[in-house]
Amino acid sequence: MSDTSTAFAPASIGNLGVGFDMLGLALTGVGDRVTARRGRDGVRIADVFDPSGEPHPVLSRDPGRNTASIAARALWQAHGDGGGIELEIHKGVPLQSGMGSSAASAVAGAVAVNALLEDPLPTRDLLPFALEGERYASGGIHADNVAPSLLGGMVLCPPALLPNAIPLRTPEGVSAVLVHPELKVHTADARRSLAESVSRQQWIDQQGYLAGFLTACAYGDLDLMRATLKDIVIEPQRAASVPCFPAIRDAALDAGALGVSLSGSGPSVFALVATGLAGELALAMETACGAQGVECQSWVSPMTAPGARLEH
């Protein structure tokens, strides 16, 4: 056993437009830290970094007010051997942008903790525990960003079948573009406004869209992908609280994209387009939200980024 682990947990899209709370995509290039050393009494928190480096003025030092402590403490207390856990958490997901920054701060407590215990859990068994993070930060048990997080690549996880979560095919030559525009979405508040039911033609549209989806994913169909890669129920919900989401989108699909949606519950929007077109689409898209007095970042992904690890 250590005495000390860091984990690394990267962002990620949830719903990946297609797929309300059950579809996932892990990211490269930007993700959360957070080391664990054993310490004295349960589980506290040390420190709390911004991106900088500096002392996070936002986020909480509380362990029953982070993901990153609350999944560490169920994990901690269920297989935990006495004592306590000492966390330090380094943010690089910008809250409340749709990238899955509860998510990543969760996964990377449980995966650092886990390297503490006399007999660490497989990576898959996790899960229910970085889930309790995500619980708290949303207000409900969702995987989508947690499961493509903690596993990397493309993660199918519908509710009715947690704790099991499926990664899935994904086709060649496909990435994900990313754009973040510098805006603030709560997620919590973006699931209460959600209307509680949609038509019988909405839910079977939406069925054959996601059923279409993956079968194109797994085919490696880019026409079939072009054409099922849509967001009839939630999206249109949404679209309002980012207000250059349609300038963005817009933009994404003229530069090739096949299909663009918003990441989570936003700000961030997302598109699918060909690895050649990738950097050609990040700057149409920024250029875009650019455009529309909005500054943003971006990021190009493969659909198989790799999931958490730990790092030291």
Second form
There are 2 protein chains.
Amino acid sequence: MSDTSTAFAPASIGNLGVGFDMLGLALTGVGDRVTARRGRDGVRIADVFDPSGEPHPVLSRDPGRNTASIAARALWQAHGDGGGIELEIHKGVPLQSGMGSSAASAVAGAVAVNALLEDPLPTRDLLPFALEGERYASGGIHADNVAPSLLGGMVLCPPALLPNAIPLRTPEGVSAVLVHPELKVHTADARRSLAESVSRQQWIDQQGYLAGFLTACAYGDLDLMRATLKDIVIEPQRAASVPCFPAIRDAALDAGALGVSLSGSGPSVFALVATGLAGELALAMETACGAQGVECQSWVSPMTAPGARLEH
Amino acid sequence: MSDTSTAFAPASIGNLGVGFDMLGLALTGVGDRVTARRGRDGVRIADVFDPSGEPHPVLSRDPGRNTASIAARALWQAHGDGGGIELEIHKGVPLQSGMGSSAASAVAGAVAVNALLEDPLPTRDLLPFALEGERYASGGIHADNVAPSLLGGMVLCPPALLPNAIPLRTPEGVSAVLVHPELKVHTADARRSLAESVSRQQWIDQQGYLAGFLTACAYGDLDLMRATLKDIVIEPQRAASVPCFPAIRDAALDAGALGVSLSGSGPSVFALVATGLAGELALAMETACGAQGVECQSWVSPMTAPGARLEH
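What would the structure be for the form predicted in complex with another copy of the chain, given that what you showed me was the form predicted on its own?
Below, the chain from earlier opens the complete complex, with every other chain and molecule after it.
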């Protein structure tokens, strides 16, 4: 049992377009890092740093208002020894980006504190604690960022089955490309503006796409992935808040994407694509975004990105 | 190229509870049989027999009003040689039973006529022709009976992906039990009475169950099948037309069913269950049905039941 631990948790693509609130994919190359140290009473935040290592200009040090500390506190209260914990949070995921920023912090907080427990829990048992953080950020219990950030890869996590979350096999030779335009979308606001009902036809069509997509992934059928990686319900309601989306989407499809949609509630846009085309696709999406006068950054990631890890 | 052919097509469980309009399972031991013979102009019906071999008391001999001849005619008009076809239809599937009676006739008609073509089509290419028959019977294009009757086993066939229909792997050691209470439900009427919209929560929950069920089948996870074989949207709307349903359902769950729901629009009720418990389960469901004062018949079937076959 150590007195300090550091965990990294990756960013993720929530919804993965076709699976609103129930499907997510971990990313590589971008995530949050949380160091937990034994300290005085309760769970406190010592520091929050931005990606350049400066004190974060926006995020609160109030432990009741940061997903890392909320998750850490939930775990510590349930399984800790009554001592105190101090957290140091290094944000790597851009805020309000649709890249699962709040989930990455929550997962990293839970994984870091778990290492300080006398009997650390198995990784998958940390999900409910990380979800406590996500609940604060988004106003609901959905695990489509938390579960892939914790477990890695592509994860199915329907709200009705939580805390069960099922890591899925993914087809070989397919990668994810994510482009983050420099805009901000507030997840909880984006959720409140969604229609409260869908037509029977929309329900059946969207459910059919998800069923087909999961089958395509299980069987490695890229033609079926292309036919099913669609969001006909949520994307049309959210696309207006990301004016550059249509241009990025069209560029992605022209460059060979199997499908493209908003990541979470946006503004980030993701595509799945045969790995050999991923670099070119990222460039095409970035170029299209830039042509709309919006700065952006992109990441390319296998569908088998690892989940959270303890660094020391 | 022969002058006569006979095809058998099995009954099926439409929707399979969890996958309204997009999931179906073939049954063994019950189906329709159609003999096609070269005859005079066009596609005609020579005879329709009931299961006891008597002239059928209900079904029309008008080729525009029987799904077998409608499917046969669609295929023959597209690929036939301009000669005539006479059909002899042996109904084995009870009418308005929720067992895919109209689909079995349509599939048997298409398969029988296919054998008389100079260049018979591959089996899966018969789906659109069989669907023409189903469209007449139910007023919509959904393949959840036609596809399993044609292809066998469990088939995913979302309307938005048709004519693509995807045979799915099923877990070993699981069987289907179907109980047919002696009531009739008219499919097209049952469909018209369904609500035109669902809440976002219902959509997400039901879609989550289907996604989980397909994953459970792909991975052979019976606990997950048990957690996901549910229909929270359609079954509550239809159960009132099958008064004996709650008693049969409860008996099935008590006897170890993984899940239980209406087959198609009812009145038949199906359950999935570990194969070792299937006989006992069928008995329990029959007993519960009988205790409601309703005669019934039951079938037990593996999840790998074969699809339509040419008999000679």
